[in-house]
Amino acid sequence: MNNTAASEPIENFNRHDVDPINLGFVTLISIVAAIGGLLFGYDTAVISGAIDFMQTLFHLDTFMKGWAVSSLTVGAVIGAAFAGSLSDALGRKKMLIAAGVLFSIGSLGSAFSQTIELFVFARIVGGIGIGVSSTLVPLYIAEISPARFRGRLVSLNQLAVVIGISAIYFVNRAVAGAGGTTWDITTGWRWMFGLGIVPGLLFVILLFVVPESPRWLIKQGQSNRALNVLEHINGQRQAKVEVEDISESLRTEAGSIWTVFGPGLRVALLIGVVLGVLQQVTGINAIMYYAPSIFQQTGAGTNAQLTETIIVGVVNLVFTIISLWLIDKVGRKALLLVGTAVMAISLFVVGYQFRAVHPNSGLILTFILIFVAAFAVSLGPVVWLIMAEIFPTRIRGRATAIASVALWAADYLVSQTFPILLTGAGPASTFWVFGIMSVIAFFFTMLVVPETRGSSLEEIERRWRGTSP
């Protein structure tokens, strides 16, 4: 491809630029990736529209409703576990590839389940491919992404983590009026999963045609390949210039783990970790996952349900391009200091409504829908991002890792505890629940998370380590 289509205007280059940058590559390059968001998207929501029936069938208590909604998220956990010392060891790119395999076997074998306990292993099964795409993914694109544009490469996979669950929801409302009640509680949920084959095997063929990381390429030594993937990126001069960054970087980092727990490196561990928990416990995947739940809580029918569902996704989708366009403009901190502050009001007035005697419908959907979007242009992209950011590229593998485990483990918390919270404390105090951990994800940000817009990747760690302004 030619480097100078697509390219941005002279005027625009930093200090190091002599050659236009091929944002049309690199674009084309993080939508590919990004497929991977979009079937995580897609896997963690297409169980709101299936559960209900799904427990008709299979006569499922509070408890076992919560783990077959939550037993992705233990998968979840396990893949983002192994997702990065086996892509440090084997590359990003592969790791992807077995993702989108794992995925579509998880997506067939939930369809064809004839038991729960099938069911629960197959959604285990695509929640190992889920764990390592949704670690690996924002990582994948942040190395190969110029230091401008990376807020909104990144953010391509939260683009496409929505997209997965407004489409799921579409799907899910067609399914369900396909056929009768009965239909839907024998067959129709069976189809909702089995779709998923679809957009994993494109995954998986689309990813054959992807570079590999260029910093993972110089990590194994293999310094021409990166520099022939920077260059159809950045141009000849800049590729070597970034190739000589990102080698002094390396010769300058310990190789270990225990890295991350070093003076300043620390730190960056707690943001990951901290803010992937609080992305959580907030709340959003309560409303992915049982947005159906909730909303017959209000007295809605079975197609309001469906179809207030749709609005949720259509609203997380829509701000989730309007953070496309603010990330690098308006920069992480600021978002999130807005996005929680608005997200905090909301679900406490959500709250405040569900105690009231005679709850009004249409104002618990109207904050539900604020909630969500003030989550799709805060907590949503800029979580990942700054995970995919703030750990030295030797290894940012493993430390992204943990910062996702810890993420997948508090959304399997509020999954596996959301119908139990719902039916025992009730709506109006789980929600509140909620408000209070936006509260604390307002504060915590306040205090403790930098702010990252436009600068490498080498200048974000060179900062944690004090020896750059």
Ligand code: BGC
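This is a predicted model, so every value here is computed, not measured. Residue numbers count along the first chain shown, from 1. Definition used throughout: the rigid core is the maximal C-alpha set that superposes within 1.5 Å between two forms. What changes on going to the form predicted in complex with this ligand:
Remark: with the core as the superposition reference, the CA shift of residue 232 between the two forms stays below 2 Å. Once both forms are fitted on their rigid core, the CA atom of residue 182 lies 2 Å or more apart between the two forms.
After superposition on the rigid core, the Cα atom of residue 54 is displaced by 2 Å or more between the two forms.
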Given for the second form:
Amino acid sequence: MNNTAASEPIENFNRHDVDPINLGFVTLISIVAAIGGLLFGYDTAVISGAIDFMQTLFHLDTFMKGWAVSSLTVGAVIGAAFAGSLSDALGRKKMLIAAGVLFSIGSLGSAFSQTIELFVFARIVGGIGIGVSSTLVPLYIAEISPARFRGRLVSLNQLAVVIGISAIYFVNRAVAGAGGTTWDITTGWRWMFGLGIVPGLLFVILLFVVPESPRWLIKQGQSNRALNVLEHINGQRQAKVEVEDISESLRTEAGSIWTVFGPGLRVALLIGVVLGVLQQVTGINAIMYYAPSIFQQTGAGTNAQLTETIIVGVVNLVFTIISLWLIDKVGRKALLLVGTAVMAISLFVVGYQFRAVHPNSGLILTFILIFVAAFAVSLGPVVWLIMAEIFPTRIRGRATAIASVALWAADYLVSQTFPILLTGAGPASTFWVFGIMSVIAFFFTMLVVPETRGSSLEEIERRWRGTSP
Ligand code: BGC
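Alternative state: the form predicted in complex with this ligand, after the form predicted on its own:
And the full complex, kicking off with our chain again.
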């Protein structure tokens, strides 16, 4: 039956009369790619447990301390900027491997740095790897996934980010507890960074066995190889339909990145960039990076601060899993609308509480947790997903990279200015600013963001050209 299927014209097949999808195979590939997300989470959070020891060892002033923390984000902006054109030219797989290598070099380099300058350099190298992988992992998974499961599979990346962030709290605590304070200052913090080599190398090795993205292969004129990959995932009949559909789309696409500024696609670019920025300026990383300091302002002691920070991690994890389950059922837009509305309300309540003469710390913690939960079902996974699925294949890498650069630049801005805002403007106004940004995210979604659930990447693309029903 399969041979007949391969030789029959595709129009004889009903689109819905398809072979069963090999979900196990595509899930496995997605999990390997999502290790890139684990590295992302690991690298952004590891510094929190190390920075105080490093400050003592290297005698860091406030500026150098800030630079040691934020250099990773600067590297990520650079990595995201190059990820697009290089992956459009060389392929997704090669660039993901390069990202894993850079991350591993960054981990070892940070661990062995004898000066703060060398440390910053190593963090920028690792950050370039994170910029590349954060842009390309969602994109790669989107390009291999069957439309029906794309949201869930791409969001495995976000799940891995969150697992990375949570796991590192425990790694850091275990390392810090392994020796005395003197050992922590001279050596302990080096282990925190150095252990990153384990997931880093695992990522690189496992990537060798995953296939190249079928859409990129077709773009390069390697349709037979693409057919082979798609047959493994979707079965022979559907693979043939898809290769035709992708080839047809590519025939009508222009290869120049400038097309993204033309009518139609310019809306896609606006959505990618604005959502990327909004994901950050609504304040998630103020909580992720500075949770203990925020809880300190509510009057919590050191132990309580730590416990509260761990609860934030658990809530983030649980609600990311809930989002994975919902994203292909209720769609991206519904999650974004509910999530940003709840985020806005929680942020206003937190701000209001900080304004009170006697802030209610229980209420602040509760609403910060509600905020994190709402982010985890909405802006967290959905933004990376939409950025990976709204652009046409020929320019997908480069266009997604523009949105990713905007996201990382906004992350840099928030993490740099948050401590200043907190002491300058105070916690109440700071949380209100994040709240206003969440309101903007709600209306932007309502008015501009389309629903992409269930559509193939080619169907999404046709909508921008106005040729889809
Ligand atoms: C964001 C990160 C953030 C993480 C928190 C990701 O989607 O891009 O900046 O730290 O979610 O879960």
